[in-house]
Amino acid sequence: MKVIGLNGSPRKNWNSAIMLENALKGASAAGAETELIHLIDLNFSGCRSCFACKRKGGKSFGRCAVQDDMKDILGRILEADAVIISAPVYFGDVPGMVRNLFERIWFPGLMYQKDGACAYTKKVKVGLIYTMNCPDEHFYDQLISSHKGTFERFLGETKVVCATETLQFDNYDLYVGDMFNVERRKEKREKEFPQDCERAFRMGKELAE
């Protein structure tokens, strides 16, 4: 059992990364081999609309043809048993590098056929972790539901864990941010964020089982 974790936050040791690490610990506890990749370390783009993945008889049929840092990782994702992607929500959506990743996974699997056929023949379980500044994840229900449905179409069973009203800084005195209830956020970080991490751990374990 191989589980790949992709951190879609530009920060390697904060909310999204911490929850992803807990999810990978859960997968490891179930006996899986795990790997952690930080997208910020990679040089890659989104889909370039070259359509090489759809060319009949082409050498890249059903696979992304773009030659960059994501090329090898895409192959490893499709060979894995599960992939877990963590991302913060910025301005109502995931960061650009995460959207680029999504496009590179989804588009090669899409075949323009009436029967909705997918180019991928192997199922890969998916875990999606979202961390966000807003106090209620239901604000992003449509976004998350769209991501979940698309991954289930192209890869396989998809589970979701969200953490809301996350702590943004260690010390709010150093930054402009008087719109936030800092004490509330600190309390939530202390009492609720560990529960979010536990939910991520359970998700990782379930995906590996």
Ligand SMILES: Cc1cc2nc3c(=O)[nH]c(=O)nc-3n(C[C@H](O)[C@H](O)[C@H](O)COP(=O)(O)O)c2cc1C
The other form holds:
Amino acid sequence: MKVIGLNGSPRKNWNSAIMLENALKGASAAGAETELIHLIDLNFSGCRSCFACKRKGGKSFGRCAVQDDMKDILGRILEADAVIISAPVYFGDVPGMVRNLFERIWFPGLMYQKDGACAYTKKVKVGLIYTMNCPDEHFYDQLISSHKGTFERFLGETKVVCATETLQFDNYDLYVGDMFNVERRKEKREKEFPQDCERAFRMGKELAE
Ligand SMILES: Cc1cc2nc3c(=O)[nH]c(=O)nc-3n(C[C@H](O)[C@H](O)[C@H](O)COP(=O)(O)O)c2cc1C
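Would you mind giving the form predicted together with this ligand, to go alongside the form predicted alone above?
Every chain and every other molecule in the complex is listed next, the one we just looked at coming first.
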């Protein structure tokens, strides 16, 4: 059982990374071999629209042909039993590098066939983790259900965990902005974020079981 975790925050030690680490601990508790990859360390692009993945008889049929740091990881994702992707919400969506990853996973799987055929024959379970400033994850229901639906179409069963009203800075006094209730944030971090991490742990465990 192999579970790959991808951290889609440029910050390697903050909310998204912590949630992901917990999810991978859960997978590991269920006996999985885990690996954590920080997207920020990789040099890769989104889909380049070369269509090599769809070319009849082509050597990259059903696989991404783009030669960059994501090439090898995409192969490993498709061979893994589960993949867990953790991302902050940036302007109502995932950060650009996470979107690049999504395109690279999704597009080679998409066959332009009326029957909706998928090039991937093996199922890979998916965990999606979102962290955000927003106090209510349902604000992003449309975004999240669109990602979930697309992963279910191309890879397999997809579970989602969110952490809301995350602590964004160690010290709010150092930064401009009065829109945050800092006391509420700190309390949330101490009392509720550990529960979010626990839910991420359970999700990782379930994905690996
Ligand atoms: C560029 C940028 C854009 C953001 N946009 C949103 C947003 O649209 N909605 C939201 O709820 N939070 C937004 N946030 C807050 C982050 O999603 C939140 O702090 C997240 O937990 C950060 O993840 P990290 O700690 O793993 O880096 C934004 C943060 C940044 C840096």
